[in-house]
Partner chain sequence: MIIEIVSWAAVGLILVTSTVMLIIHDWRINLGALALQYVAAFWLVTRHLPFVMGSTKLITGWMVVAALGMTRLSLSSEEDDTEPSSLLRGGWFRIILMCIVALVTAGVTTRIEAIIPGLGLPVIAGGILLIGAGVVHLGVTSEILRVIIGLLTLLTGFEILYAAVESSTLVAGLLSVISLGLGLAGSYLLLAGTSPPELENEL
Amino acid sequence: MSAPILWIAIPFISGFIILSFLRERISPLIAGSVALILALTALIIPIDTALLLGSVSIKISPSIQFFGRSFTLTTADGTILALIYGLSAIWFFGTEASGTANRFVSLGLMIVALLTASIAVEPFLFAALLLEMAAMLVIPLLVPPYQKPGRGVVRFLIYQTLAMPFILFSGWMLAGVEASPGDINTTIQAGTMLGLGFAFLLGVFPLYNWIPMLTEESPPYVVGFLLWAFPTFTVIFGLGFLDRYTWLRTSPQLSGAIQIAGLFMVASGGIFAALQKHVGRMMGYAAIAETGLLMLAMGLQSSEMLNVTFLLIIPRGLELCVWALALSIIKPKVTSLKFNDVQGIARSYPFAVTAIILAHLSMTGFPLLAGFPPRLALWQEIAGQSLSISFWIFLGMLGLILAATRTLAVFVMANENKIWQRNESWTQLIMLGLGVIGLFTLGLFPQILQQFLVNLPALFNHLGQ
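Kindly present the structure of this chain alone in the form predicted on its own.
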């Protein structure tokens, strides 16, 4: 069996089967189990290496040809595959607790398979087409049947579609830059086109207005999954660009542009979050700020660039999952997620509120939580390069802390006669509890992630050198 069949074809086909034939109650368990098995397989069995199990020899070949295109996953990709499908399993197991429709797990598996294909396809330019296909599959999750899509959904699809031609044209121009690296005009044009493509994909300031719109209009759990999956694969795709082209990797202008864009996202995301009166929009702005931190890490001119970037990526999936799950539990019980409608909700849903606040604080880099070690590592690297950038990061994180404080105050603000009671189901309690335990575990024992980070240099041959 080849690796692309195992980690791309099988989850895609599994998603189709779940959508077509399985009942809603068991589909989260099946989808989560499929993702978990794929994650463990990637972690335990190396690609393109023969293993002897008694008298049986097992070898997973690295590539396959499909319609003239090569899909290749090497041994070095095993770490990323384990992370991707491990975090996906967490999202799928939490589906029943969130009350999300059956099609989330089926289409979610298909989306993850397409996004995985985007980092495996050769020529790599076809990744833009696979990202667009994945974006198309998100639409049925965001828009209920027979309803008109909101402005956030429309803008998301427009921006993702606009990114595709920019990346395709930049790839075509980059081939010319490789042939004649001294052509300054072509180099500038290719860099500009590439930057615009990734700006649309990542929602770089000011192109992120669709994110708070989506968090207000669409199911929180689906939006949280979207805010985890697409930026994660886009960052991996971008790192592949930097690793492939020397002039991109060594360009101080590009590094500076990435950091400036990330700085705007961190600062604006934190400040806007502090001004919100809608809990869902706060999650959107917190995700924007964290994407900005990822961009700042990608712009580091340091050997620790890869480690810091992936240190940020791993907790992000867990933070958004816990936050989105808790919001999904609360949202059906209130008119909206505005402050006026959720005031005093802590007395009815104390565990969901606790999960929201802890996930929020983790995204601010609060000590003992999962977000603290990566932010500390990033801050140490940034402080050695620019104190002004460190100040703006601090301002963004301060805005997120103020937002968390305001949210907590609203949640506990209730009439004294209102009694405390628990309305979360046991399934919801277990999933929220496991998520919170994960946040503290990654915060207290960040060395757990070391086994994932140690293999990154083999995946990106030139970055971090």
Given for the second form:
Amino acid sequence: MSAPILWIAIPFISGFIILSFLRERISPLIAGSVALILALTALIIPIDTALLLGSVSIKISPSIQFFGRSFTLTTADGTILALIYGLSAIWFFGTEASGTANRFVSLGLMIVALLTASIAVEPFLFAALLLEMAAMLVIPLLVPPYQKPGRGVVRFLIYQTLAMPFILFSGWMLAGVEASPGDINTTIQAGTMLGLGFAFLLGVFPLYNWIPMLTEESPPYVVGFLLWAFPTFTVIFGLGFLDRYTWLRTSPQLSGAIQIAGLFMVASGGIFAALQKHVGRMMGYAAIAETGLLMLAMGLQSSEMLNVTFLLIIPRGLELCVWALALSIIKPKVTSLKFNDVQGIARSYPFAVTAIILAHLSMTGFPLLAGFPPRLALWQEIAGQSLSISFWIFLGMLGLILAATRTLAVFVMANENKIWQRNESWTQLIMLGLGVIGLFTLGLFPQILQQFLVNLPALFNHLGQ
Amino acid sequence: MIIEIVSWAAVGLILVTSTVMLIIHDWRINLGALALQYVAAFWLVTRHLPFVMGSTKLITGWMVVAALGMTRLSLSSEEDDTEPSSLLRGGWFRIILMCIVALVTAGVTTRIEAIIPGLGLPVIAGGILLIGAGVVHLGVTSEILRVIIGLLTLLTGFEILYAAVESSTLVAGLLSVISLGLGLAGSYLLLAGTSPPELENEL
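Now that you have shown the form predicted on its own, what about the form predicted in complex with its partner chain?
Complete assembly follows, chain above in first position.
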């Protein structure tokens, strides 16, 4: 058995089988179990190392050849595979509670498989093609068959498609830059193309307008998954570029550009979130601000860059999952997620509302919650470099806190005669409860992430060494 | 010499088809022009890739056209003319845009040939023309079918240029899958909203 077959082919085929043959009720359980088993396998069994179980020797070979190119997952990738499939399992187990259609888990599993392929493919710049394929698989999830497609989904498709040519061409040009590093023109052209490619992929300011549109027009759980999965893999892909090309890694101009782009996203995301009157759009802007923080972490000129980046990535999956699940529970019961329509809903859905507020506060970096330790670490690093950047991050986070306060005020603003009642099902309660416990656990005991973070520098040859 | 002439003829065909797709709103003519565009692209791609790999792109392109055509055909006639009066209204503007694209192409083709020797002038011209036409297409419309046609046009231009620098079978295969995926995503988006919510439960 080879690692790419185990972590790419098997989940992809499983997704296809679930889509074709399995019933609605059991498919989240099956998909979640597949993802969980793959996560545990990645955690327990090292790749390319022989394990003796009784008289049987097991060895997972690291690579496979496919159309003349190799897909390789090494021992160092085990940690990231465990994280990805572990978080995917949480998303899939939560599907039934969210009321999302059956095809979410099947296509979701296929999407995660394709995204995993993007970190395994050699040469690594071909990952852009796999990211684009994954983006196209998201389309049926974003637009239910009975709903007219909105502008957000069309823009998402356009931006993701535009990203691919830029990245592939820049990859080809970067090879030329390596051959003649003194050629300033080629260097600038390659850097610009690469920047544009990643700007489209990550939805960098001002190319993120599709995110709030999608959070308004599409199922929240699907959009939450999209906002977790795609930026996570894009960041890993981007780190691969920084690791591969010395001049990119050491360029202060590029580092500055990444930080400025990140800063715009954090500040604008926070400020726009504070001005919203739609709970779904707020989640979109919070995700934008969070992506901005990821970019700020990537732009750090310090040995802590990798640790801070991955420290941000892990809670992001949980925060978005809890937030999106809670929104999915509320959405079918109200006309829309606008403030007017969700006013006083805390008395009908107290647990879902609590989950939304806690996830929101976690994304602002509120103490005791999962988002606090990574923001503290990032702020500490940033403050050492520039106080003005720290101020703008503060402004963005302040905007998010204002948004959370406004949301809370609207949720509890009900007629005094309206009685408190619980309308969430037991499944929904259990999933929300587990998510909230996870938020507090990661906030109170961030050291449990240490076992993941300690192995991450081995993923990259140069970064974080 | 003959090959060079045919290559320039392919570039001419690309200019005509992309202009037609931009100014005419009849979806049948648009998809016919797209099918012709794939023939021209096939010829330019085979300047650098083996015939078999080039023909894969042609077949994929035609499959996309067929998928989009069948989907569009299945929609009700009410949805046939979503922009009835805009045929002539923006026509001149779009022609001017295509002229700008053609001028830019003429300007940059020789410069790119100087930077990357060996690509061939017709290949560069065809690629840039399609990319430009695709961008213009995306800039002037929000109609789903036309957006997909714009993306496919842009992607075809990129494929022509990228085939000259990267001959990997995996890349060619993945790009074909992406073209096909775009066509299928477009078909899905066209169909979405045409079935009532009750049908969703049955599905």
